[in-house]
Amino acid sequence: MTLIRRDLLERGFSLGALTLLTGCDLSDSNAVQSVLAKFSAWNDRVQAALFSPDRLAPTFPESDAVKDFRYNAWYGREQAPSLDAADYRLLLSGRIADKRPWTVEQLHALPQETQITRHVCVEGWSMIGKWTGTPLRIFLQRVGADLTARYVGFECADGYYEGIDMPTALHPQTLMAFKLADEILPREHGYPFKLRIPTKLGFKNPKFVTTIYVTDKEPRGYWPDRGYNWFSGS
(Lines of atoms letter the chains of each structure in order from A and count residues from 1; the text may use other names and numbers.)
(Lines give C-alpha, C1' and ligand atoms only; values in the text may rest on other atoms or scores of the structure.)
(Ligands and ions follow the chains in the order given, each with its own letter.)
Protein backbone atom coordinates (compact mmCIF):
# COMPACT_ATOMS: atom_id res chain seq x y z
CA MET A 1 0.00 0.00 0.00
CA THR A 2 1.41 3.39 -0.93
CA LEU A 3 1.79 6.12 1.64
CA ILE A 4 -0.78 8.28 -0.15
CA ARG A 5 -3.33 5.46 -0.24
CA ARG A 6 -2.74 4.66 3.42
CA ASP A 7 -3.13 8.36 4.24
CA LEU A 8 -6.46 8.49 2.44
CA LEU A 9 -7.72 5.37 4.20
CA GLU A 10 -6.64 6.64 7.60
CA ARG A 11 -8.29 9.97 6.92
CA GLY A 12 -11.43 8.16 5.78
CA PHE A 13 -11.64 6.14 8.98
CA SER A 14 -10.97 9.26 11.02
CA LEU A 15 -13.68 11.22 9.28
CA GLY A 16 -16.17 8.39 9.70
CA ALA A 17 -15.39 8.13 13.38
CA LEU A 18 -15.72 11.87 13.79
CA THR A 19 -19.11 11.82 12.12
CA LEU A 20 -20.32 9.25 14.65
CA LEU A 21 -18.68 10.84 17.66
CA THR A 22 -19.30 14.51 16.99
CA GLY A 23 -22.16 14.67 14.51
CA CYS A 24 -20.03 16.86 12.24
CA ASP A 25 -21.39 17.40 8.75
CA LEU A 26 -18.59 16.20 6.45
CA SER A 27 -19.45 19.03 4.09
CA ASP A 28 -18.31 21.39 6.82
CA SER A 29 -14.60 21.03 6.09
CA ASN A 30 -13.48 23.68 8.58
CA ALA A 31 -15.30 21.98 11.45
CA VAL A 32 -13.88 18.56 10.56
CA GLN A 33 -10.35 19.88 10.20
CA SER A 34 -10.66 21.68 13.53
CA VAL A 35 -11.65 18.47 15.31
CA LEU A 36 -8.89 16.50 13.57
CA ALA A 37 -6.34 19.13 14.58
CA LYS A 38 -7.45 18.87 18.21
CA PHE A 39 -7.14 15.07 18.15
CA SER A 40 -3.68 15.36 16.60
CA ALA A 41 -2.54 17.90 19.19
CA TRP A 42 -3.87 15.67 21.96
CA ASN A 43 -1.94 12.69 20.55
CA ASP A 44 1.23 14.78 20.43
CA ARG A 45 0.83 15.81 24.07
CA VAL A 46 0.26 12.21 25.19
CA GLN A 47 3.26 10.91 23.25
CA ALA A 48 5.48 13.70 24.55
CA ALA A 49 4.38 12.96 28.12
CA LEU A 50 5.22 9.26 27.69
CA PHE A 51 8.67 9.98 26.22
CA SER A 52 11.58 9.27 28.55
CA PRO A 53 15.16 10.35 27.82
CA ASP A 54 16.32 7.25 29.70
CA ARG A 55 14.20 4.70 27.83
CA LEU A 56 16.07 3.13 24.93
CA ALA A 57 14.66 1.65 21.76
CA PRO A 58 15.45 -2.08 21.38
CA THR A 59 18.82 -2.99 19.90
CA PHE A 60 19.65 -6.17 17.98
CA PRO A 61 22.58 -8.45 17.17
CA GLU A 62 24.51 -7.63 14.01
CA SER A 63 23.25 -10.83 12.41
CA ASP A 64 19.76 -9.28 12.30
CA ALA A 65 20.87 -6.20 10.36
CA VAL A 66 20.13 -6.22 6.63
CA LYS A 67 22.85 -5.37 4.11
CA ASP A 68 20.53 -4.00 1.42
CA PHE A 69 18.39 -1.51 3.31
CA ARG A 70 15.08 -0.67 1.68
CA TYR A 71 14.88 2.58 -0.27
CA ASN A 72 11.98 4.81 0.70
CA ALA A 73 10.94 8.29 -0.44
CA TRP A 74 8.08 10.02 -2.24
CA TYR A 75 10.25 10.11 -5.38
CA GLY A 76 12.19 7.45 -7.30
CA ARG A 77 15.69 6.33 -6.38
CA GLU A 78 17.13 7.98 -9.48
CA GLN A 79 15.81 11.35 -8.31
CA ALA A 80 17.68 11.29 -4.99
CA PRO A 81 19.99 14.32 -4.58
CA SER A 82 23.66 13.79 -5.39
CA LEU A 83 25.68 15.93 -2.99
CA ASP A 84 29.39 16.41 -3.59
CA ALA A 85 31.65 16.20 -0.53
CA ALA A 86 33.87 18.99 -1.78
CA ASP A 87 30.99 21.45 -2.07
CA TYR A 88 28.75 20.32 0.79
CA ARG A 89 28.35 22.56 3.83
CA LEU A 90 26.09 21.91 6.81
CA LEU A 91 24.57 25.27 7.74
CA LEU A 92 23.60 26.19 11.30
CA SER A 93 21.14 28.82 12.50
CA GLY A 94 18.94 29.82 15.40
CA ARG A 95 20.02 29.49 19.00
CA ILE A 96 23.52 28.19 18.27
CA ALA A 97 26.66 30.02 19.43
CA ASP A 98 29.05 28.85 16.68
CA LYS A 99 27.28 29.02 13.33
CA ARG A 100 30.28 28.26 11.15
CA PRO A 101 29.39 25.77 8.37
CA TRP A 102 30.65 22.19 8.62
CA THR A 103 32.31 20.20 5.84
CA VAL A 104 31.92 16.45 5.33
CA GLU A 105 35.51 15.99 6.50
CA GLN A 106 34.79 17.84 9.74
CA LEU A 107 31.63 15.82 10.35
CA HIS A 108 33.45 12.53 9.81
CA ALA A 109 36.12 13.60 12.32
CA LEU A 110 33.55 13.73 15.14
CA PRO A 111 33.46 10.88 17.68
CA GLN A 112 31.24 8.09 16.35
CA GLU A 113 29.37 5.07 17.65
CA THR A 114 27.31 2.27 16.15
CA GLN A 115 23.74 1.15 16.82
CA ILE A 116 21.68 -1.69 15.40
CA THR A 117 18.07 -0.63 15.61
CA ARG A 118 14.75 -1.08 13.86
CA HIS A 119 13.41 1.51 11.41
CA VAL A 120 9.60 1.56 11.60
CA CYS A 121 7.77 3.07 8.62
CA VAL A 122 4.26 4.52 8.82
CA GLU A 123 3.46 2.47 5.69
CA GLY A 124 3.53 -0.68 7.83
CA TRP A 125 6.98 -2.18 7.19
CA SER A 126 10.09 -2.24 9.37
CA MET A 127 13.74 -3.12 8.89
CA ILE A 128 16.78 -3.52 11.14
CA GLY A 129 19.93 -1.68 10.11
CA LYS A 130 23.43 -1.05 11.38
CA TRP A 131 24.05 2.69 11.62
CA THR A 132 27.26 4.51 12.55
CA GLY A 133 27.62 8.19 13.33
CA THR A 134 27.74 10.90 15.95
CA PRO A 135 25.09 11.36 18.64
CA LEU A 136 23.26 14.58 17.82
CA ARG A 137 23.68 15.55 21.46
CA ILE A 138 27.48 15.66 21.06
CA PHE A 139 27.25 17.80 17.94
CA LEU A 140 24.82 20.26 19.54
CA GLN A 141 27.12 20.60 22.53
CA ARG A 142 30.13 21.09 20.24
CA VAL A 143 28.54 24.04 18.39
CA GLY A 144 27.19 25.67 21.53
CA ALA A 145 23.50 25.05 20.90
CA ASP A 146 21.13 26.33 23.57
CA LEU A 147 20.00 23.03 25.03
CA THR A 148 17.23 24.77 26.98
CA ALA A 149 15.50 25.61 23.67
CA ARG A 150 12.45 23.51 22.87
CA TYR A 151 13.14 22.22 19.35
CA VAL A 152 15.69 21.31 16.71
CA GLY A 153 14.73 21.67 13.05
CA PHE A 154 16.20 20.26 9.84
CA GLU A 155 16.13 21.28 6.19
CA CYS A 156 17.21 18.90 3.45
CA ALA A 157 18.58 18.94 -0.10
CA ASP A 158 15.51 17.16 -1.49
CA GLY A 159 13.07 19.77 -0.19
CA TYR A 160 12.17 17.75 2.91
CA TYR A 161 11.94 19.45 6.29
CA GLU A 162 11.33 18.13 9.78
CA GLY A 163 11.71 18.95 13.45
CA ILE A 164 12.02 17.22 16.79
CA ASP A 165 11.68 18.23 20.42
CA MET A 166 14.90 18.92 22.32
CA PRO A 167 14.58 15.87 24.64
CA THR A 168 14.51 13.65 21.54
CA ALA A 169 17.48 15.53 20.07
CA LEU A 170 19.45 14.83 23.27
CA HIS A 171 18.37 11.18 23.50
CA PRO A 172 21.46 8.90 23.50
CA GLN A 173 20.24 6.97 20.45
CA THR A 174 19.53 9.99 18.23
CA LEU A 175 22.33 9.79 15.69
CA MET A 176 23.78 11.81 12.82
CA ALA A 177 24.31 8.68 10.72
CA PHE A 178 27.30 8.76 8.34
CA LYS A 179 27.47 5.03 7.61
CA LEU A 180 25.05 2.20 6.91
CA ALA A 181 26.23 -1.43 7.22
CA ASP A 182 29.81 -0.18 7.78
CA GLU A 183 29.85 1.68 4.45
CA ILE A 184 29.69 5.42 3.82
CA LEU A 185 26.01 6.31 3.65
CA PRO A 186 24.82 5.66 0.08
CA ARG A 187 23.43 8.54 -1.94
CA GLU A 188 19.89 7.13 -1.95
CA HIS A 189 19.87 6.86 1.85
CA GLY A 190 20.83 10.47 2.45
CA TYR A 191 24.56 11.12 1.92
CA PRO A 192 26.37 12.77 3.57
CA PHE A 193 24.18 12.09 6.58
CA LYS A 194 20.68 11.40 7.80
CA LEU A 195 19.12 11.58 11.24
CA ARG A 196 18.61 8.15 12.72
CA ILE A 197 16.04 8.34 15.54
CA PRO A 198 14.91 4.85 16.59
CA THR A 199 12.39 6.29 19.05
CA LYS A 200 10.47 7.90 16.15
CA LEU A 201 8.60 6.73 13.08
CA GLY A 202 10.67 6.70 9.91
CA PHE A 203 9.37 9.95 8.44
CA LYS A 204 10.88 11.78 11.44
CA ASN A 205 14.36 10.66 10.26
CA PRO A 206 15.30 13.27 7.60
CA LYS A 207 17.93 12.53 4.92
CA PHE A 208 20.30 14.79 2.94
CA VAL A 209 20.37 17.25 5.85
CA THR A 210 21.78 20.63 4.83
CA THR A 211 20.65 22.87 7.72
CA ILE A 212 20.18 22.39 11.46
CA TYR A 213 18.53 25.10 13.52
CA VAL A 214 17.59 25.43 17.20
CA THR A 215 14.42 27.28 18.13
CA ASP A 216 11.57 27.71 20.60
CA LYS A 217 9.00 27.66 17.79
CA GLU A 218 7.72 24.22 16.79
CA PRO A 219 9.29 23.43 13.38
CA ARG A 220 7.07 22.35 10.52
CA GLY A 221 7.32 18.82 9.21
CA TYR A 222 6.80 17.63 5.63
CA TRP A 223 4.34 14.86 6.53
CA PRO A 224 2.84 16.56 9.61
CA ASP A 225 1.90 19.38 7.23
CA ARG A 226 -0.01 16.69 5.33
CA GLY A 227 -1.93 15.34 8.30
CA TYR A 228 0.42 13.14 10.32
CA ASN A 229 1.12 13.60 14.02
CA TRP A 230 4.08 15.87 14.69
CA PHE A 231 5.60 13.97 17.65
CA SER A 232 5.20 10.47 16.14
CA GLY A 233 7.33 8.58 18.64
CA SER A 234 7.55 7.08 22.06
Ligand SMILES: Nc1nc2c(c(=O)[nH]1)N[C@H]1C(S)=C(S)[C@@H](COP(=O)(O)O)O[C@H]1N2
Contents of the next structure:
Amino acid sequence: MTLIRRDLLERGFSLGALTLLTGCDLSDSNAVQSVLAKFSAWNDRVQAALFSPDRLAPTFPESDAVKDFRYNAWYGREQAPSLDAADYRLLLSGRIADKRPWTVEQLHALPQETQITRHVCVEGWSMIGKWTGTPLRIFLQRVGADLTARYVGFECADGYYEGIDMPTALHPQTLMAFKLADEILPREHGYPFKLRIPTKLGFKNPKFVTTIYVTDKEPRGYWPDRGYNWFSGS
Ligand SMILES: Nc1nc2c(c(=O)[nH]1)N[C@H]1C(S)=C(S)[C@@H](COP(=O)(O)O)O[C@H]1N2
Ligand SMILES: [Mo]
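Swap state to the form predicted together with the named molecule from the form predicted alone:
Below, the chain from earlier opens the complete complex, with every other chain and molecule after it.
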Protein backbone atom coordinates (compact mmCIF):
# COMPACT_ATOMS: atom_id res chain seq x y z
CA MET A 1 0.00 0.00 0.00
CA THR A 2 2.88 2.33 0.73
CA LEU A 3 3.83 2.04 -2.92
CA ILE A 4 0.71 3.90 -3.94
CA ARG A 5 1.75 7.40 -4.70
CA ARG A 6 -0.53 10.26 -3.88
CA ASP A 7 -0.32 11.67 -7.40
CA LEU A 8 -1.38 8.29 -8.77
CA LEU A 9 -4.57 8.51 -6.74
CA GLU A 10 -5.15 12.09 -7.70
CA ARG A 11 -4.81 11.27 -11.37
CA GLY A 12 -7.82 9.08 -10.87
CA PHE A 13 -7.10 5.39 -10.86
CA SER A 14 -10.19 3.30 -10.27
CA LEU A 15 -10.47 1.20 -7.17
CA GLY A 16 -10.32 -1.99 -9.19
CA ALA A 17 -7.24 -0.84 -11.04
CA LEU A 18 -5.68 0.23 -7.77
CA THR A 19 -6.31 -3.14 -6.20
CA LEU A 20 -4.98 -4.94 -9.23
CA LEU A 21 -1.97 -2.70 -9.51
CA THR A 22 -0.92 -3.01 -5.92
CA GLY A 23 -2.16 -6.46 -5.01
CA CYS A 24 -3.18 -4.64 -1.87
CA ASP A 25 -5.51 -6.53 0.43
CA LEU A 26 -8.43 -4.17 0.88
CA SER A 27 -9.09 -4.92 4.49
CA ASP A 28 -10.31 -2.32 6.95
CA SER A 29 -6.87 -1.01 7.74
CA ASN A 30 -5.86 2.60 8.21
CA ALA A 31 -4.26 2.58 4.80
CA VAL A 32 -7.55 1.60 3.25
CA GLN A 33 -9.36 4.27 5.21
CA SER A 34 -7.04 6.89 3.85
CA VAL A 35 -7.45 5.56 0.34
CA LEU A 36 -11.21 5.61 0.77
CA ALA A 37 -11.00 9.17 2.02
CA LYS A 38 -9.24 10.00 -1.21
CA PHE A 39 -12.05 8.42 -3.16
CA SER A 40 -14.49 10.76 -1.52
CA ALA A 41 -12.80 13.60 -3.36
CA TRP A 42 -13.38 12.04 -6.73
CA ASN A 43 -15.61 13.56 -9.31
CA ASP A 44 -17.78 11.98 -12.01
CA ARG A 45 -15.11 12.21 -14.62
CA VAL A 46 -12.63 10.34 -12.49
CA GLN A 47 -15.16 7.67 -11.63
CA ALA A 48 -15.51 6.93 -15.34
CA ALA A 49 -11.74 6.60 -15.68
CA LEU A 50 -9.34 3.77 -16.28
CA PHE A 51 -10.71 0.30 -16.67
CA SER A 52 -9.09 -2.75 -18.17
CA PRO A 53 -11.65 -5.23 -19.52
CA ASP A 54 -9.23 -8.15 -19.26
CA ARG A 55 -7.98 -7.83 -15.72
CA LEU A 56 -9.86 -9.61 -12.98
CA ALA A 57 -10.66 -8.37 -9.51
CA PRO A 58 -9.14 -10.57 -6.79
CA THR A 59 -11.06 -13.67 -5.74
CA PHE A 60 -10.87 -15.37 -2.36
CA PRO A 61 -11.20 -18.82 -0.81
CA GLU A 62 -14.63 -19.96 0.35
CA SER A 63 -13.51 -19.69 3.98
CA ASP A 64 -13.16 -15.88 3.61
CA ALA A 65 -16.77 -15.39 2.52
CA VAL A 66 -19.07 -13.81 5.10
CA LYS A 67 -22.42 -15.49 5.79
CA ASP A 68 -24.25 -12.53 7.32
CA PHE A 69 -23.50 -9.87 4.78
CA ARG A 70 -23.80 -6.26 5.84
CA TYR A 71 -26.86 -4.38 4.59
CA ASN A 72 -26.61 -0.93 3.08
CA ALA A 73 -28.94 1.59 1.45
CA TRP A 74 -29.97 5.14 2.27
CA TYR A 75 -32.95 3.76 4.25
CA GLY A 76 -33.33 1.02 6.85
CA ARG A 77 -33.33 -2.69 6.16
CA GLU A 78 -37.06 -3.00 6.97
CA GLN A 79 -37.90 -0.52 4.20
CA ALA A 80 -36.10 -2.52 1.53
CA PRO A 81 -38.45 -3.48 -1.32
CA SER A 82 -40.15 -6.81 -1.03
CA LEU A 83 -40.51 -8.08 -4.58
CA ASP A 84 -42.73 -11.05 -5.26
CA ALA A 85 -41.72 -13.58 -7.90
CA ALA A 86 -45.36 -13.88 -8.98
CA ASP A 87 -45.54 -10.22 -10.09
CA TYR A 88 -41.92 -9.43 -10.81
CA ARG A 89 -40.89 -8.72 -14.38
CA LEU A 90 -37.48 -7.53 -15.50
CA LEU A 91 -38.15 -4.88 -18.16
CA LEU A 92 -35.77 -4.19 -21.03
CA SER A 93 -35.46 -1.02 -23.05
CA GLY A 94 -33.17 0.91 -25.36
CA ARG A 95 -30.89 -0.81 -27.85
CA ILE A 96 -32.06 -4.38 -27.22
CA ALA A 97 -33.59 -6.50 -29.99
CA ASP A 98 -35.80 -8.74 -27.81
CA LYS A 99 -37.49 -6.57 -25.20
CA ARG A 100 -39.81 -9.22 -23.80
CA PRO A 101 -39.91 -8.98 -19.99
CA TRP A 102 -38.30 -11.74 -17.90
CA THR A 103 -39.79 -13.62 -14.99
CA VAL A 104 -37.72 -14.78 -12.01
CA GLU A 105 -38.14 -18.35 -13.21
CA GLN A 106 -36.70 -17.49 -16.62
CA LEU A 107 -33.81 -15.62 -15.01
CA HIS A 108 -33.01 -18.57 -12.75
CA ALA A 109 -32.84 -20.86 -15.79
CA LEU A 110 -29.86 -18.92 -17.18
CA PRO A 111 -26.38 -20.45 -16.83
CA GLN A 112 -24.80 -19.44 -13.52
CA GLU A 113 -21.36 -19.05 -12.00
CA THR A 114 -20.07 -18.40 -8.51
CA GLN A 115 -17.58 -15.77 -7.45
CA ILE A 116 -16.06 -14.89 -4.10
CA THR A 117 -15.03 -11.25 -4.22
CA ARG A 118 -14.72 -8.21 -2.03
CA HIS A 119 -17.44 -5.57 -1.96
CA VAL A 120 -16.00 -2.17 -1.07
CA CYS A 121 -18.30 0.64 0.07
CA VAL A 122 -17.12 4.25 0.00
CA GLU A 123 -18.47 4.59 3.51
CA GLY A 124 -15.31 2.82 4.60
CA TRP A 125 -16.26 -0.82 5.01
CA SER A 126 -15.60 -3.84 2.88
CA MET A 127 -16.68 -7.44 3.02
CA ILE A 128 -15.98 -10.63 1.10
CA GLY A 129 -19.07 -12.41 -0.16
CA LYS A 130 -20.00 -15.37 -2.29
CA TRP A 131 -22.39 -14.49 -5.12
CA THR A 132 -23.87 -16.78 -7.73
CA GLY A 133 -25.51 -15.67 -10.92
CA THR A 134 -25.34 -15.08 -14.65
CA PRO A 135 -22.65 -13.01 -16.29
CA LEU A 136 -24.39 -9.88 -17.56
CA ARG A 137 -22.57 -10.44 -20.84
CA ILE A 138 -24.44 -13.71 -21.41
CA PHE A 139 -27.77 -12.06 -20.66
CA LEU A 140 -27.04 -9.12 -22.98
CA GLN A 141 -26.12 -11.51 -25.78
CA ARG A 142 -29.25 -13.58 -25.12
CA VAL A 143 -31.58 -10.61 -25.53
CA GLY A 144 -29.78 -9.23 -28.56
CA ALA A 145 -28.42 -6.10 -26.91
CA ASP A 146 -26.35 -3.84 -29.13
CA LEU A 147 -22.93 -4.53 -27.62
CA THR A 148 -21.46 -1.62 -29.57
CA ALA A 149 -23.58 0.79 -27.52
CA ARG A 150 -21.67 2.71 -24.87
CA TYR A 151 -23.58 2.08 -21.66
CA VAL A 152 -25.91 -0.19 -19.76
CA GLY A 153 -28.28 1.41 -17.28
CA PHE A 154 -30.31 0.00 -14.38
CA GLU A 155 -33.46 1.08 -12.59
CA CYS A 156 -34.39 -0.36 -9.22
CA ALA A 157 -37.56 -1.00 -7.23
CA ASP A 158 -36.53 1.49 -4.52
CA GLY A 159 -35.97 4.36 -6.95
CA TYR A 160 -32.23 3.80 -7.11
CA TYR A 161 -30.59 3.98 -10.52
CA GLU A 162 -27.11 3.37 -11.84
CA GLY A 163 -25.25 2.74 -15.04
CA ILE A 164 -22.00 1.27 -16.27
CA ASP A 165 -19.92 1.49 -19.40
CA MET A 166 -20.19 -1.39 -21.89
CA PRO A 167 -16.67 -2.75 -21.19
CA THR A 168 -17.64 -3.17 -17.53
CA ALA A 169 -20.98 -4.71 -18.53
CA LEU A 170 -19.12 -7.28 -20.63
CA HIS A 171 -16.43 -7.96 -18.03
CA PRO A 172 -16.42 -11.66 -17.08
CA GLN A 173 -16.90 -10.92 -13.37
CA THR A 174 -19.94 -8.66 -13.83
CA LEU A 175 -22.83 -10.84 -12.65
CA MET A 176 -26.58 -10.66 -12.32
CA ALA A 177 -26.38 -12.21 -8.85
CA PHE A 178 -29.31 -14.40 -7.80
CA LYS A 179 -27.71 -15.92 -4.72
CA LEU A 180 -25.63 -14.76 -1.77
CA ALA A 181 -23.82 -17.37 0.35
CA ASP A 182 -25.59 -20.17 -1.56
CA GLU A 183 -29.06 -18.87 -0.64
CA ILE A 184 -31.56 -17.08 -2.86
CA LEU A 185 -30.62 -13.41 -2.57
CA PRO A 186 -32.28 -12.10 0.60
CA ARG A 187 -34.90 -9.36 0.11
CA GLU A 188 -32.76 -6.55 1.52
CA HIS A 189 -29.73 -7.56 -0.56
CA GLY A 190 -31.64 -7.08 -3.78
CA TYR A 191 -34.06 -9.92 -4.55
CA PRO A 192 -34.54 -11.05 -7.22
CA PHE A 193 -31.12 -9.87 -8.27
CA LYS A 194 -28.39 -7.31 -7.86
CA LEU A 195 -25.58 -6.42 -10.19
CA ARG A 196 -22.40 -7.70 -8.63
CA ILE A 197 -19.47 -5.82 -10.12
CA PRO A 198 -16.28 -6.49 -8.17
CA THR A 199 -14.30 -4.04 -10.30
CA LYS A 200 -16.49 -1.19 -9.06
CA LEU A 201 -17.27 0.40 -5.72
CA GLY A 202 -20.35 -0.81 -3.83
CA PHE A 203 -22.72 1.90 -4.99
CA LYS A 204 -22.22 0.80 -8.61
CA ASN A 205 -23.83 -2.54 -7.65
CA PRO A 206 -27.58 -1.85 -7.97
CA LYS A 207 -30.01 -4.08 -6.04
CA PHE A 208 -33.69 -4.96 -6.79
CA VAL A 209 -33.12 -4.26 -10.48
CA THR A 210 -36.39 -3.85 -12.40
CA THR A 211 -35.19 -2.40 -15.72
CA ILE A 212 -32.06 -2.89 -17.80
CA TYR A 213 -31.50 -0.52 -20.71
CA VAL A 214 -28.78 -0.14 -23.32
CA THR A 215 -27.88 3.35 -24.48
CA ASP A 216 -25.23 5.67 -25.87
CA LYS A 217 -26.16 8.36 -23.38
CA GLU A 218 -24.35 8.13 -20.04
CA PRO A 219 -26.89 6.87 -17.49
CA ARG A 220 -27.30 8.87 -14.33
CA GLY A 221 -26.57 7.34 -10.97
CA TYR A 222 -28.25 7.90 -7.61
CA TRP A 223 -25.04 8.74 -5.73
CA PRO A 224 -23.32 10.43 -8.67
CA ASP A 225 -26.32 12.80 -8.80
CA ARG A 226 -25.62 13.63 -5.16
CA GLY A 227 -21.88 14.11 -5.47
CA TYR A 228 -21.65 10.33 -4.93
CA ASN A 229 -19.09 10.45 -2.22
CA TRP A 230 -21.24 11.25 0.75
CA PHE A 231 -23.10 8.73 2.94
CA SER A 232 -24.97 9.29 6.17
CA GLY A 233 -24.01 5.90 7.57
CA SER A 234 -27.10 3.79 7.23
N1 LIG B 1 -31.31 -0.40 -5.29
C2 LIG B 1 -30.25 -0.06 -4.53
N3 LIG B 1 -29.05 -0.59 -4.82
C4 LIG B 1 -27.98 -0.26 -4.08
C5 LIG B 1 -28.06 0.64 -3.00
C6 LIG B 1 -29.35 1.16 -2.71
O7 LIG B 1 -29.54 1.96 -1.77
N8 LIG B 1 -30.42 0.79 -3.49
N9 LIG B 1 -26.95 0.96 -2.24
C10 LIG B 1 -25.64 0.68 -2.85
C11 LIG B 1 -24.55 0.70 -1.88
S12 LIG B 1 -23.93 2.21 -1.45
C13 LIG B 1 -23.99 -0.45 -1.38
S14 LIG B 1 -22.63 -0.41 -0.38
C15 LIG B 1 -24.57 -1.78 -1.71
C16 LIG B 1 -24.98 -2.54 -0.44
O17 LIG B 1 -25.41 -3.82 -0.79
P18 LIG B 1 -25.76 -4.86 0.35
O19 LIG B 1 -26.94 -4.32 1.12
O20 LIG B 1 -26.06 -6.15 -0.31
O21 LIG B 1 -24.53 -4.94 1.24
O22 LIG B 1 -25.69 -1.68 -2.55
C23 LIG B 1 -25.63 -0.68 -3.52
N24 LIG B 1 -26.77 -0.83 -4.38
MO1 LIG C 1 -21.93 1.73 -0.52
